[in-house]
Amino acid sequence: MIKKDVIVVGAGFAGMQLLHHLRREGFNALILESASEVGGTWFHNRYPGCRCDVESMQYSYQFDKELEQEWKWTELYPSQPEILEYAKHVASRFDLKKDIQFNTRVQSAEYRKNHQHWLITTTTGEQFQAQFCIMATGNLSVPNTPRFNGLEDFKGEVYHTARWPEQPVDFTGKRVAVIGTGSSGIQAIPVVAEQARQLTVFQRSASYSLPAGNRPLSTEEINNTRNNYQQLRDKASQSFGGVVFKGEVNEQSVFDVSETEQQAEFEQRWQDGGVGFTHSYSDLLLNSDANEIASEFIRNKIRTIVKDKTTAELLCPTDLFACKRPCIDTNYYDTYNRDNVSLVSIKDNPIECFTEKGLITDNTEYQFDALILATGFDAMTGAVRNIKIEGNDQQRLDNIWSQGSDNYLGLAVHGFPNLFTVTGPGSPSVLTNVMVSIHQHVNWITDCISYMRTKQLGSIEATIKAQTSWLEQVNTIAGYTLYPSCNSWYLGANIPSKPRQFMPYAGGVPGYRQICQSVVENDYEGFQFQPAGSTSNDH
């Protein structure tokens, strides 16, 4: 039995910052990580073209000024290899690996109420005891593999974008199939098309994708950002999504201006690149008529780029823009002008089954040598639900979350004392630059644990009243937006058994941060404490 003050599950960016902060506050903490290296999602997602959709110098830690100055990003949007190297650099710089146990998968966590601690057990039977257990398991970490009939019969190579081999895969001269045109597929398809003899893309629903406008960073840009990092961080913290875009957020309604002005604004945002397009006008995510104007602009861009009219129309999304997280790409739509690339819609003619040589849809057989599943994730709750977590009275978190992701502030769940989730459901998380959201959560959790140590408190638990109220608030705010209007992974719609619930908090970074601060200022309103050594139910 290994005893610690805090066990952190996951050595991605959240887990590493937690470990650094907890050690700085004098806590004896340990990370349990299933992979062989740090990096989390950026360790596993190494598929061709994998890249972040937040600019590199903003997708970085902000807790150490020297770190900001010493690391040199090379591109506007960082690639997976560069992000992973950054994660390794941070782990080395702060000597984090001495408190990380790799190749260790957590199987269960049981809260022992009478002793006010968690008993964490791994798949190998190793056990750890800690007062606090923090789930830093990431929002996009559990691959979603649809249950295709006969997939095991296929004799060719099979890859999932979220579990890509560590060694590069060469598709030169091969017939390749890609299933999925979400973010992973949109990034991988142009790169694979350059290698493959033939690439067939199977699409269920078209995604909106914006040009990234990626390019190398100049020395002048890097130095300018380094010299003004604090100003950039402050500005980002006051923005809705925790990120600063090239163009300012336009507070006008799309209906306040003429059609000519609308198109000019959209065109400028398109040329600027990135998801800043969503801030072209203030009502794009609030009003469906306003959204349709922006949506049609993007569809017309697709029709202009893609030469084959039938293919172009298949690539035009029919749902609302940005009700799913918008993708950004490099030459995605241009790729369909290549002679070796074809698009197959499986929306009306689903995949019937796989064969030894390929798959069959609508009585048509497609043969290929390699299959890439770009089918996304069991987002936001998948990693936590995969662990058998038992709280008070042996209640199971996976059972509770099978009906909906009940939580308070995205940080805690009633019935599970001393358990925290970083950027969990009910927080802004995936609607933001997650590095900003991680920073805020890590600071909040670390401050809370330090407060408890000072006050000699043994446990903290969200109240059912606060949790119910918070869920109502999350749902109310989501209802003001267009986010819940389409079947996205924000609602768990990509997982057949998952309850339909809009999981992120859509009120933005500044508002959420103020709520969390207010909770603390009001003596941790919505939480109940027990003194150290107490098993009483009196609070």
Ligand code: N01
The other form holds:
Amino acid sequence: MIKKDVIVVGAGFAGMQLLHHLRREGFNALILESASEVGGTWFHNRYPGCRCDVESMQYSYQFDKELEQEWKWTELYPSQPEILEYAKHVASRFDLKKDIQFNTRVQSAEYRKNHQHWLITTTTGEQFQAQFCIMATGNLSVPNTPRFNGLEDFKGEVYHTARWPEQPVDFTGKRVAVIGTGSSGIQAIPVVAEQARQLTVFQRSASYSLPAGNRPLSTEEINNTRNNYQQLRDKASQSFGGVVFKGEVNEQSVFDVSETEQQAEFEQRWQDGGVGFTHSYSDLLLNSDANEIASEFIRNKIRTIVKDKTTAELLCPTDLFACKRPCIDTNYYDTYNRDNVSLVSIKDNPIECFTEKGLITDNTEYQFDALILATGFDAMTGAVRNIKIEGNDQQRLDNIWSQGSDNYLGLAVHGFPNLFTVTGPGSPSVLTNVMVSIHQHVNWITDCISYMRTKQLGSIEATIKAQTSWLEQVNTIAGYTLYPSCNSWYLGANIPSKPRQFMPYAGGVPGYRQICQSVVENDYEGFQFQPAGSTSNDH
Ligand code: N01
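Right, the form predicted alone is done; let's see the coordinates for the form predicted in complex with the ligand.
Shown next: the complete complex, the earlier chain at its head.
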């Protein structure tokens, strides 16, 4: 049995920053990580074209000024290999690996109320004891592999974008099929199309994709940002999504301006690239008529880029813009003008089954040598639910979350003392630049644990009252927006049997941070502490 103050699960960006901060505060912490390396989602998602949709100089840590100055990003949007290199650099710079146990998958965590600690067990039976257990398991870390009929009969190669092999895959001369046209598919398709002999894309729903406008960063830009990093960080943390982009947030309604002005604004944002388009007008995510104007602008762009009219119409999304996370791309729509690329809609004719050589839909067999599943994730709750977490009174978190993601502030769950979730459901997390959200949560959790040490407190638990009221607030805010209007992974709608509930907090980064701060200022309002050594209500 190995004893620690804190066990952190996951060595992605959240886990790494936690380890660094906890050690700095003098805690004896250990990360348990199932992979053989740091990086979390950026370790596993190595598919061709994989890249972040937040600009590189903002998708980075802000806790160390020297780190900010020394790491040199090369492109406006960072590629997966570069992000992974950055994660490795941070790990070695802060000597993190000595407190990370790799190739170690946590199977269960059991809270021992009478000892005020967690007993954590791995799949090999190794056990760890710690007062605190922190889930830094990521929101997009458990791949979703749909149960296609007969998939196991297919004799070709099968890849999932979220579990891409470490060695590069060469599709030269091959017939390739891609299922899924979310962010991952949209990034992979243009790159695979350049290699493959034939690429067939099977699309269930069309996504809105905005041009990334990716390009190399100039030395001047890098120096400019480095010289003004604090201002950039401050501005980002005051912004709704924790990110600064060209064009700023436009506070006007789309109906405040003429059609000509609307189109000019959209065009400028389209040319600027990236998700700034979403902030062209203040009501795009609040009013479906406003949304439709932006949606139609994008559809018209698709119709202009894609030469084949039938393909262009199939690529035009019918959902509201941005109710699913918008994608950003490099040459996505133009890829459909290539002779070796074809699009098959499986919206009305779902995949019937796989065969040894391919798949059947609409009574037609499509044959290919390799299949890429770009079918997304069991988002936000998947990784935590995969661990058997037992809290007070033998309650299981996977059971509770099978009905809805009960939580307080996205940080804690009633019935599970001394357990924290970093950027968990109920926090802004996936609606933001997650590096900003991680930073805020890591600071909050580290401060809380330090406070407990100072006050000699043995346990902290969210009250049921605070949790219920928080869930109401999360739902109310989501209800003001158009987010719940389509079948997105934000709602768990991509996973059969998952409860339909809008999981993230849609009130924005500054408001959320303010709430978390006032909870602390009001003596951790909504949490209950027990003194260290307290054995009341032991089991
Ligand atoms: O996953 P998705 P993703 N039969 O769930 C389809 C982040 N990310 O990996 O829309 C047929 O968005 C599904 O169809 P539908 C980012 O936050 C970021 O692409 O459900 N098709 C959809 O087309 C992103 O939002 C970056 O009808 C099926 C696709 O598979 C999140 O990760 C890059 C199906 C899944 O799309 C997830 O993106 C990559 C079935 N049974 C990812 N099941 C960047 O930073 C699913 N699909 C840019």
